[in-house]
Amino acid sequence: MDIASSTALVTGASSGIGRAVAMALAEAGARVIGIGRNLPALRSLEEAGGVIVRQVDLEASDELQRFVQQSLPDLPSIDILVNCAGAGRFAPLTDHHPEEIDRLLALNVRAPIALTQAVLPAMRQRRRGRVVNVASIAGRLGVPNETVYSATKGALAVFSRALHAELAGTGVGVTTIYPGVVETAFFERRGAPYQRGWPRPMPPERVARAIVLAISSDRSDVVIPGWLRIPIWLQATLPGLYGRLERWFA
């Protein structure tokens, strides 16, 4: 895609990889509005890179459907759709609360399928598009005390293999992010620290520019860092193995 000729929407806009997303866009001569919660951090966004911002929660069902049905008729008609807002809870399974595990659906599934139903419909008759969705290495491999975090990054990334399929020969694309450590607020706000020493967390302006890669190159599917495409493809050819090396190095 041409992105400078490009309207983008771009999703979690307030901080992370949809911040760096949303201004790497902008840097690439797209028109980019961006979603978010956080108001304050958002008119930053606006006056930095010169993006047009919205206030959304997108965990609220009745914000997302008011964006949707009344917002976003109102604003230029999207090229590029870019689902970066995602949420985590580091815990046991037993310890998740029901409230939780709706959070997490509500933001990390129900949210990129409404705003790619709403719209695809215009790129379809302009056979023009791309739908990007920033699932996780998580959502490949399932990660341990992140079960339902895995779950919700793993529907997302089927319902986007699902969708490129559906959408073949229609001139709209699909890309799937399967980024590994970030360094964001994720790790604070899923209630544990990431503690590793490896791998280290890498800068969400290096998944930003893999995002814009991916859009202008036409790419469905992109493993950041390369590297991790090892254990997805150990855990796919050598379970056993893969299921050993797993409780090894915890």
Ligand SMILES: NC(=O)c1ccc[n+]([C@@H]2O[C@H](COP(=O)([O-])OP(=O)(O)OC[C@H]3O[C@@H](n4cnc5c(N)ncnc54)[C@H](OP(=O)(O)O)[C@@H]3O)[C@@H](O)[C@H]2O)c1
The other form holds:
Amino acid sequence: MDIASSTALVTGASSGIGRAVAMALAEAGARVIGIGRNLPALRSLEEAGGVIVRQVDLEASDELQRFVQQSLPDLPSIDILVNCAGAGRFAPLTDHHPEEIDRLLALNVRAPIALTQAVLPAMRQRRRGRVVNVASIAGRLGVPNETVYSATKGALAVFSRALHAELAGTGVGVTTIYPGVVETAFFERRGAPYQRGWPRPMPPERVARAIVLAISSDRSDVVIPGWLRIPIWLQATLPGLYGRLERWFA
Ligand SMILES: NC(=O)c1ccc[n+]([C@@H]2O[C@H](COP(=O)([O-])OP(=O)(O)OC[C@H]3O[C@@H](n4cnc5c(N)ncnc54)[C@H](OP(=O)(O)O)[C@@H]3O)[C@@H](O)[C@H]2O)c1
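Output the form predicted together with the ligand next; the form predicted on its own has already been displayed.
Starting with the chain above, the whole complex follows.
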């Protein structure tokens, strides 16, 4: 896809990976609409140039619907949707409150599905478009103390892969991104800072570059860093050994 002639809608544009993606797409010449909640952060993104911003709380179904029904039709047609907004929760399952579970499901699963449904008909009609879903390695492997987060990212990843197959031959592509550890506010916000010495967190700009490359080269599946394909393979092929390594690592 030619990014320079495209309009991109990026959620989570106020922080971390989404902000880096919005800036990278704008630098590549796209017209970018960035969604977030933090107004000062959105304003500073807008001032950096090339990005129009909209404040939307994607957890609130009424606000999401209002954006889809009232704001989206007034925006230029979306060629690229990057579903990046997301949040985690680090705690044993028994410590997850029902409202937190609903919140994670609403933000990490319902919102990207609803936004995809909203932009897809026009993409299909023009036979041009790409939906990028930022899942997580947690959604592929399942991570202890992040059970609900892992489940939401697993749901998003399966949705994304199923849609990729469903849209074959339509001119609309779907990319699923599986990042490992990225240096963002994500960890503070999930309720536990990242404290491991290894793997070292990567900068969000690295993930943004991978996303831009995936869009321009029509890649459907990106694991970043690439070596994370090893634990994915190990878990699928030798689950007993993987389980022992997981306990040792924990
Ligand atoms: N960091 C990692 O190690 C890592 C690894 C794998 C996958 N991921 C995924 O990458 C994505 C981006 O996370 P990040 O690391 O960049 O974290 P981040 O810096 O905390 O960014 C999260 C983004 O999501 C937005 N967001 C959160 N709740 C929202 C809501 N209710 N409505 C609208 N926007 C909302 C935030 O907007 P406001 O700040 O304006 O509220 C922010 O822009 C997430 O989906 C995350 O699961 C992260």
